[in-house]
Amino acid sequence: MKYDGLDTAALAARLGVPSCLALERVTSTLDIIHELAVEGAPCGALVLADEQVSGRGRQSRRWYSPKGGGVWLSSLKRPSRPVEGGVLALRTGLAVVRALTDLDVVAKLKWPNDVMLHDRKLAGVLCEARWRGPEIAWVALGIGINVHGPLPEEIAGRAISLDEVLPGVDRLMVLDALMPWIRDLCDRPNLDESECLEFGQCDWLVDRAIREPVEGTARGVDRTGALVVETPSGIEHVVGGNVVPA
């Protein structure tokens, strides 16, 4: 299928990656780029889908990816070296905040994955690694942009389309800010000093108040990619869970 105009040779080449799949309607992107990994596509490969039907973000949570709505895409990467799974998470956050930002659009990041604008969730990360043995083999980096709206009326109160703050934007536009920060993702085992300042600057958690997974004050993440609380009985590192605000 063509994507907003482009078939996937055209895609590859203005995107600047080694291969472009666009399809019209899928389970979720990351169902597929691991398909392509088994069958040993390229490092930068990509994924594109009009809709999804069974998006899905943590923990199981379906992500809305209605047909034309948004950017539904997953990215293969082949690290040489582990990466901590929350450290690629935040590092691909980063480059979504990025390319907000070249767009004129100031984004903020949720620990762990969750792009926010006004206080409500844009986009979405998820990273899927698969392992042969002690190896790490790939790891599959989805994303979802809303872009289009209107939002069901049962997830606008805490979701926003990107084209409430910038008429006219479509796909292509952000595809286009947003893969050159895609391509050159690090693989670093962690976040670095200038990482972790730049997430500082950005944190959409930080000195918050939270109630889940511990309770406590938000106070940054560590350069594993875990977040810092500041409890009554002292400093946790808090790697998974569900943040909740108190």
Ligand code: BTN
Contents of the next structure:
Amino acid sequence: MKYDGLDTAALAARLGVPSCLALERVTSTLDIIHELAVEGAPCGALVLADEQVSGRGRQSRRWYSPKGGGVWLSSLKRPSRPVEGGVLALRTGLAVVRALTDLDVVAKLKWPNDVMLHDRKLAGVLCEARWRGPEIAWVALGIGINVHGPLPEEIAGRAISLDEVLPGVDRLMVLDALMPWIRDLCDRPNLDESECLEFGQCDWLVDRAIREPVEGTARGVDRTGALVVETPSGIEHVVGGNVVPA
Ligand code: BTN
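Alternate state requested, the form predicted in complex with this ligand (shown: the form predicted on its own):
Time for the whole complex; same chain goes first.
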């Protein structure tokens, strides 16, 4: 099929990926990318969909993915060395923020990788690793970016679409900005100092009081991608869970 007027060969060339599959309706682009990975698809393979009928988010949440409403993509990574899924997911969130910056949109990251705009969620990242024995065989990076509203009433209070701040934006503009950052995503096992600093510059939670998964004040991330929380009994490093501001 054509995706915003481009066939898959044109998309792959334009986005600089080794292969691109654009589908009209899928359960989840993550399902498709895992299937392709089993068949031997190369690192960088990309799946786009117009619509996902079972789009999924972190912690088994549903990801609203209506036809033409956003960029619903999955990209295949085959890390050449062991890397924590959490580190890759955090880097992917940073990549989305960089892409938005390139579009002159200043977004924030709510740990680990909710992309926030005006305190509402614009985009989300879900990374799924598959293992071969003790080694990572591949990681599917799933990225959802709300591009066109209106959003349904039940999520409009906490979610936002890009066209609210960037009228006239389309999915290809978002992909053009995003894919260079995704292509070059590094697979170093830990975040380096500059990545931690970069996270600090767009950290939506920093210095906010939180009540879950632990009570305290958010103080950025460490090199492993864990959230650093100052609690009454000392510093804690949170590796999972859902952060709820106090
Ligand atoms: C989250 O914020 O909880 C993560 C949302 C991730 C959504 C994207 S859309 C493309 C890919 N396919 C899915 O089913 N989920 C991810």
